[in-house]
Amino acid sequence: MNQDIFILIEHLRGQVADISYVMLAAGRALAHAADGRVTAILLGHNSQALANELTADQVWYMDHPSLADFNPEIYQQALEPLLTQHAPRLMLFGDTSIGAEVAGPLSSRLGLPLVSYCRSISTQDGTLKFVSQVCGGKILFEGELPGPTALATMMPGVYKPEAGHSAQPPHITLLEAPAFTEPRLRLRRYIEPEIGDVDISKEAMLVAVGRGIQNEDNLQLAQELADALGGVVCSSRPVVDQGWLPASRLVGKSGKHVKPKLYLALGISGAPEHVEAIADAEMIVAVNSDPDAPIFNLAKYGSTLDLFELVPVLTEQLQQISSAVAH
């Protein structure tokens, strides 16, 4: 059985997405344990330079004007013959909007098994095992990856993006693009999200609030704690959807990916879309009254105390420490 690992490289506006490096790190561990090869597949137009830092045994690069911007139909047309002709043991996609829009249709069209929301994939006694999270991360499901070829969408967390970077450019093979049929979807324009008053992706201290904050008035508690820490308040999707904070403060798949020294999550359950965006935080501390909240799977420290009781006490202690240091 072919033991090679294919990885779709995600990129947007000239930058490789972190999830691509996460998948490369995972793929290298899997392929080398089974004496296979890691093949990174880069689709784009005038984008070959993006391959220079990819940790892969080889990069297959397909250049075509139709690949200048992501289009799920065009990506499917580009990948389908590669999967059919080469039949890798596994092809990894990011558990992202891009990955989901490509992996699902390919699975259906080619009749290949697809495992979504993979937290990890490992080799045990020559067999590939996966751990996938379902029900918003509250249930972890473990199983054997079907063969001979399977597709999987992978979440960040187990591997760090840095492990997927290479100091030496990999070997690059240019692929001829197929005759693409006209897609039904077309990119009209790219809308850049507003940065707003702060760029949370560059902040070292973040106090994040979720549905557990209950109402807009309670944001003041989080703001006082953030002020005591010298940080900034951000949030998960429900808070932004309510209009309590601007979209520039959104942490998640459709918001910002953050890498703070401290990420203090208050009343956040830990949905996959949110977890994906905080996996690179140096330290995650979670406060949630639900002991089964998925956020605790990622947090280094956690508490199930009522955040409305804990946060004022914590803020007061920090203020006293700051006052003592100042004097």
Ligand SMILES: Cc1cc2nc3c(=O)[nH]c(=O)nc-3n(C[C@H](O)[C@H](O)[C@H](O)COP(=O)(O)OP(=O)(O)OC[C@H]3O[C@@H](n4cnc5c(N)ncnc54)[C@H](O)[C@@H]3O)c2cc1C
The other form holds:
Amino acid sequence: MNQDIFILIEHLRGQVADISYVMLAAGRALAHAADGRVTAILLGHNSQALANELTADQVWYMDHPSLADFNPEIYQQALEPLLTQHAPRLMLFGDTSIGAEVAGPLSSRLGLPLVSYCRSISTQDGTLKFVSQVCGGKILFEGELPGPTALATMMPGVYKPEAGHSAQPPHITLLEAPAFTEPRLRLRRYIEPEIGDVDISKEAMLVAVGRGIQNEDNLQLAQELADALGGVVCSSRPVVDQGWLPASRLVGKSGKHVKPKLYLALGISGAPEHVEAIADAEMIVAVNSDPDAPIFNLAKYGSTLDLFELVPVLTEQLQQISSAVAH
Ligand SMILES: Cc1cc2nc3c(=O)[nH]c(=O)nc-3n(C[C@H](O)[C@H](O)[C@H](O)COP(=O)(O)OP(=O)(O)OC[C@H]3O[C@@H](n4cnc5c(N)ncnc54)[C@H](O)[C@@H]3O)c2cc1C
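Taking the form predicted on its own as the starting point, write out the structure of the form predicted together with the ligand.
The next block holds the full complex; its first chain is the one shown before.
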């Protein structure tokens, strides 16, 4: 059976998304074990330079004005013939809005199995096994990847994006674009996320609050802790949906990706849509009274104490340390 791995390179407005490097890192580990080749597929217009840092055995680059901006229908039309002609063992997509909008329809059009929320894929006794994070991250599901060709959407967390970067530009083959039919969807404009008072994607210390904070007044506790740490408060989606914090403080799929030195998660369960945006934090510390909360799969340190007991004590300790240092 063909053991080749295809990877759809995600990019937006001239930037390769980190998830592409995560997939390349996964593909490299897998191809090495399964004796296959990794083919990175880059769709774009005047975007060949984006291939320069991709770790892959080869890059197939398709250049066409219709590919200048992401369009799920055009992407499907570009990828469909590649999948049917070459029948790779596996094609990886990011577990992102882009990946989901392409992988799902391709799976249904081509009748190919699709595994979503993949954390890792490995070879065992000649078969490909996946671990997928389902039910909002509460269950890790292990299974055999159906053949001969399967599609999967990949989450960040297990593979380091650095392992998907290469200092050597890969071998690039220019692919001829098919005759695209007019898509029903068209990009009207990009809506930039509001900058807000602070840019949480650039902050080194983040105190993140989730639904466990219970109400708006309790945000003060998190703010005091953030002040003591010299950081800022951000949150999961329920807090923003309630209007307790502005959207500029939202971490996750529909918010910002963050890369702080410390990400202190208070009362956050660790749903996939949240954790995909914190995988690059240097250290994650979680406070959650549920010992089975999925956030603990990612956290380096954790506490199952009630956050309302722990946070005031922690803040006080930090304040004492900083006043001792100041004197
Ligand atoms: C398309 C889509 C996009 C999404 N985008 C995002 C996104 O960008 N960002 C995002 O965050 N979510 C996003 N979500 C929502 C996501 O699926 C989760 O619903 C959300 O992340 C859950 O937030 P939470 O962890 O704060 O709440 P919950 O899942 O309700 O978790 C609250 C946690 O607090 C703990 N807790 C309660 N009380 C205490 C206490 N006193 N002390 C300690 N711990 C306590 C509980 O044990 C629980 O684990 C998206 C969902 C979809 C479908």
